[in-house]
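The chain below stands alone and is given in structure tokens; this is the form predicted alone.
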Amino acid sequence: MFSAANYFYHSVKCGKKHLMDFDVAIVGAGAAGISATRYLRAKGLSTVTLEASGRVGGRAWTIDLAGYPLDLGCGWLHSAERNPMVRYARENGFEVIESRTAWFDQWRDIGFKREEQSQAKAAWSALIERMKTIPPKSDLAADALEPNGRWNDYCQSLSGYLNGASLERLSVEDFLAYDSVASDANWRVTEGYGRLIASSLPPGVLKLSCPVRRIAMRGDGLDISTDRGAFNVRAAVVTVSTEVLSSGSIKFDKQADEHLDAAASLPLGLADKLFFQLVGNHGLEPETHLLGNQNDSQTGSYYIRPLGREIIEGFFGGPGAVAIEELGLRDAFLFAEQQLVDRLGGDIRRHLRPILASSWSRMDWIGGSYSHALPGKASKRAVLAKPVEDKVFFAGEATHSSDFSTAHGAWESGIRAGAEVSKTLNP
């Protein structure tokens, strides 16, 4: 096995001076960083995982509150029939719930008549069909909207939930790459998706609260500068978000300029959640859903009593998420409460207790929710996924060709990068 120790022996024998601290540094301990760490350790390579924040999981984050595990970030096992996290969860004692989601339903058709629901869904389907059959030359998804269409705001709200961005910022080619492989199978983990991801990091060398500041090339490896000292390694897998990459928070040599440009073309959209606890005899049925206002592109989407819990999970995407973050925590809850009152009547107020909300754009070392390609920039995912001189490798959901914006896409990208590193270091 070609370990760090015998690499040092080889370096000395060849007249080189550097003792390698580790074979590989993994920058970021989200889903991609964790899967890369698992893969590389299984191949016998020594690793150090450097995480800027004080926790593991990245955009997967389960918080126990009001007696329930609540996923502040990703919460659904998308395309579950082929999602590798389903098998991992079952093999490691997590409970996977296979059930139909209620996201596209309106409980008792309140405020959104059945006929209107059918029309709105048909408008969304027609938009996707136009993208496929007569894609706009601009690659701008908004250009595929029906001019002055009755349900354009509804379509914009769906784009916000799915992409974290409005159709004006979305590449048609990129959207179709995801849509062509995604299924309607969306399952859940009872214990929380964030807990599943975080628990999968193998024991070993983890450095929390350890932001990486610079990754510098040298002849026989890399110098990695952090707030907790420097590391000499043979290679690195960088899994931080595109917002972190494009912000310049980590300095790279000029060889990575193309990758940083690609990251700027794949910005993070925004999706936020807020949670109400339900108290008293509210009369709401489990596993149901209400859209706050089908005519408002910034509307909240409210999942009622998921898994039978006494919770309402409000979801805001794209411009809606931007709006509630600008409102601030107190006014964001008031906005959501008013939407629920408009649907359910004033009595619901006494049953609602605000307990938790996210603000992903303000989250240090992340800066948003999930990536989307700007119009004309879908090819940048492949650029970002390329290694730099077989020393710096990139992973993360933004590097996946089709399952971007998902935790399992990030997980798969970490395995892909790990295999590339292993092939280079252990030919």
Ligand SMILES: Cc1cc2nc3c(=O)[nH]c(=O)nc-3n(C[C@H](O)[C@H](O)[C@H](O)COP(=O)(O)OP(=O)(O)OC[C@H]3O[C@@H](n4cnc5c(N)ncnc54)[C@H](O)[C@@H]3O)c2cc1C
Contents of the next structure:
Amino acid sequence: MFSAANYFYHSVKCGKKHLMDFDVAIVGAGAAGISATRYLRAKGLSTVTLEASGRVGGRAWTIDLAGYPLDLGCGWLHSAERNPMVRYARENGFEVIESRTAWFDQWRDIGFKREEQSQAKAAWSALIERMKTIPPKSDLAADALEPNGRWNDYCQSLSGYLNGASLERLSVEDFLAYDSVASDANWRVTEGYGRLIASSLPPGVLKLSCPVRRIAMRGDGLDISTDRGAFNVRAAVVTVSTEVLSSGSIKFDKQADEHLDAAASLPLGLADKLFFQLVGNHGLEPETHLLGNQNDSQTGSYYIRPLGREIIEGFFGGPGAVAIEELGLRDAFLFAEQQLVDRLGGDIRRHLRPILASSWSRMDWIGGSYSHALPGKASKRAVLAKPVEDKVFFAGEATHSSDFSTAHGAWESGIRAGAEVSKTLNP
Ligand SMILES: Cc1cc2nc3c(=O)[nH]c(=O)nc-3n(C[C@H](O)[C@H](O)[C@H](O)COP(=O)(O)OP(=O)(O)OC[C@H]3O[C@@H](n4cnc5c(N)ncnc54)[C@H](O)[C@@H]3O)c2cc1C
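Follow the form predicted alone with the form predicted in complex with this ligand, if you could.
Up next: the whole complex, starting with the chain shown before.
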């Protein structure tokens, strides 16, 4: 709790002109804010972590339901062999599961013949190859599609899952920056990725339900105004999403205009999950997958019994996620149920219990799922990652040059910003 007592307790004499409450304010307690806090505290700097919502983790969020830890946001440790969270998880007693993913399999080839699956995968690979070898001058990913290609809707659905956006909204340069360094190793953590990240916040000063409203330059430091009082600090690490930045809900001095403009070029795409609990003798095999409709760019992708659990995890991306959020929860579940019925037959209905769904575009203080660069705007990630007057340092997934859109990218960006702050304050 913020109180006059701990205000004075944390006040430190810093320079001749002002009393500082803390060396550094970290704005946002998602993966980036947490890793920045860890880094700065380890360097001996005093920190306050200011989080607008009532919980830690941001887009990393595990909910315990139906006896399972279910991840509403990040769930996969992407590029796992070099993902720093794998080591962190193991060192801290979490169980990392290394099995391969079933994303590209169609269980028993139901409704999607083996031959068609090969053609669809080949069309996706060919699209990426064209982006690499003959990138469209427009930098617009949809311009690399084969005109009237048989698998264009399928490619659009994959873009929805990967980027949260259709190919019309996507920069080729940005897409390739991620694709060229991402590996096929996608692992999981039994206890939940959200739980892993949220539990990694070190003990220290954390203010929940404490939205930051204004960050103002002031002589030798910054004034941070929040709904729970003001803080004087030497520097700030700002980790809020690009959607929050470009909405103007935090006021900055004009020196940050270029950064806010960059954030608007890196909007959050949309991806949503929808969970069914499985009951009774349904006959579905663990660790299998069904694509709802390979000819529909908005189709759901259904992961069946992940980690052997009695769960189906539906995933929607880009326009598909926009559509299910517009439908509302009840109709979104009906849509997903119908796709499963179309694949598995009407009997599956009695085994499905809708239990949980995300609506990331409606999530206060976040406003979407993960960032992508608009065509021609890939360089804006570097702009957003630059410090403002060596006082305001931006972090968060959107500032990573290649692992953007991921939890480990967010984590690494917090460490990058933490190192910059520490170098500036402790030269
Ligand atoms: C459905 C979905 C699936 C995903 N799947 C994966 C996956 O499998 N693997 C993977 O690696 N990544 C995945 N991601 C992406 C990953 O979750 C994010 O990239 C990452 O968690 C972002 O972390 P961050 O710290 O940059 O931002 P955030 O998590 O958004 O953290 C920012 C924090 O700032 C707070 N905040 C906002 N405004 C203010 C304010 N004014 N004052 C104070 N605090 C404020 C927010 O409440 C939030 O807690 C997924 C995301 C979604 C939504």
